[in-house]
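Just the one chain here, the form predicted alone, laid out as structure tokens.
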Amino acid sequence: MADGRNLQRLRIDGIEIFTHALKAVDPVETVKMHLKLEGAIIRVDGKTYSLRDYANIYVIGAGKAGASMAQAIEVILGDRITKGVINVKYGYLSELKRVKLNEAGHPIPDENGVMATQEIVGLLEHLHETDLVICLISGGGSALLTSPAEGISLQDKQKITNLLLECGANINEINAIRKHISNLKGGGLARLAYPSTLIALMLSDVIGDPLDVIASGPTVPDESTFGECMAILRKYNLLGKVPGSIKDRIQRGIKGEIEETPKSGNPIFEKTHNVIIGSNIIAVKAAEQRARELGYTPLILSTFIEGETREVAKVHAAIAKEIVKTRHPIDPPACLISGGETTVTIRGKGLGGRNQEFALASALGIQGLRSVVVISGGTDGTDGPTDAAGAIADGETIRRSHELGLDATAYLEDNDSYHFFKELGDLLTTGPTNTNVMDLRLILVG
């Protein structure tokens, strides 16, 4: 690569390396890799089911990815699913056959998400021991998955979500908290399918991959307690804001007036069979390889990247200007990547997301240097509440900015980030990519 390739080059491989990490996850793929149907038996990851031990085959789930899983399973198993049913964010859609879509809100949950939940409750109820259920749980499913607890309100969910996302708790905190308040999260879902088969395949969306984290674990065993969500209350001072139902709650789990999610060792879970079949990793790993055949030296920062947003930016701008000064840790033409997914404390009033926030407070930390150009998106395609997946930055933008009159500062101050980029022309838009797996930030160094 010659030396000073220049802004636009490094833009166009940034968004060809994005895009095939995309595909890498894509969810009829990883589906097709995971379950394979052989004659009369399915395999999963080392296990076997023989059809013939089933009188119904069953297709439920939650999650942004779920259109697209559903797809792959209506191409292995055909007329032999029974009935489906899988919540999915509005227009994240595709076209089935033999299981149906019910589309709801998400981060926030609505009331469609309440009735299309109570659909599947309703398929549950009725399974018996000879029945197999095929769970699809991807990212997004925590919140698509609505079924709150006994005198718990949907807008107190709403409320208690809003104010978790909002006050920088991390996907755990969140999650912990989720499982708590609700019939099928933490265990629940596992709960209510038994005595059924039921196996659960998962496109990860959580940091390390933790079964009980992702979509709030319906199917897993739940190891947080209603203590661990009073300290996560305290430690973002939300007691004297969340609702006085989720609190009363909250404290009757911890006087054991209220059982416990289903923990380790519960007969509920023998039955159960839960994949990963598709993370963070994957995708990076694919950006690497991709970069590499572009002719940069690619370089993996790491997949467990959280924390707040613009102080991540900031370390990564840092060894992005340590490559141009001194070559080190490795020799341009470089590309940085890292998964994850970062947190923000909203302050301001503005619009925007982690990753357009990432790469705006980047911006600042990389103006002046004419050579580097930072991506940051989400792998679903939405970034916060906006229609963009992230946004691009780059050594120039901030003396762009300023011939626009923008002050990045003000913008990043407000949480204003979409508008920000938006006037530069600069959002990373992909629509809904019907994946889901945390976060990919790039940063090319030419």
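The form predicted alone done, now the form predicted together with a further copy of the same chain:
Partners and other molecules omitted; one chain follows.
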């Protein structure tokens, strides 16, 4: 311990850094930071909108942070809001004055979602040039904003999604097809909103913040085509398996009987302003700043981290070991920061989430390193089907677990990280944060 920072101090600092990062992506705060009302002017990231130009302001959107984001908009614009409809996950409600919240199914879309989205479509269909639409997008927006194209049922949509997942299609291929069988995805929402002015505020839960992927890009140009959709169906031999309604739509699209998704350069997008107000890199940078303030050398590893959780943890533990042994890549006291979202291949029957599993695999990796603390947590405050956001591990975790008669390797094999850390009292619990910008991992080396 270079300057005598003991484990207790490292733990307290780590939680402080984690909490600070969460605040930087709080949906209420981020909306307030990016959308400001100054007199009769709405200012959004450099662009200005005069209230005098608009007869109505509508608030629409979808996502788990919908209620909080709408709350912020109500605080800012108050009764200037004409009307609003936002789709949220069951139970993700709050008291609002102007904006109506509709509950819907997530992660599997349901008929309530279809009806709720129809309400948004109905609103969008009657907009004029003098209307201003504020669209609030956050994690889960794609499932919650579900409006299958004419003739396609929710079941058809789910069937093709399952077929594509089973055959190993990549995410770009899946998205190309989803965008071409939906009224809203792939720029459809922007097209419906035209000729009104559209401001989309997005909390990104996708690695790299690609605008066309977040909630399937309802306000963003789509470069994929019906022709490509057909090629994808052929590639995976799905032509004989897809619902007739979908095959029919794609064939008609190729013939030009159905309009393509709007491409970049389309005038629609001259009236659209897409702004990412919260994302993993924003949380990570906030963590970097706070770590520096607390006297650590921060190092942002990457916000693009993905892969099998326990293997990703090994690489993080390897870096911690190197810091302890040779002071590379950075001098201690150090705070390694990483974001993104890993995956867990379920092998066991235990309870856990990717962040708790990361902490458990890390505990094994940093075993015996008395000056290392690992914190991994979901920024939404939940990790897998548990009431924890993640967990905290340190170089003494495995020794302490032995004293309690716990076999860490067996817990890891059973994907039972939750019960392991519950026994140790090392679950990280934040409660729901109403935001989601994926995960945050901190490795502190004293």
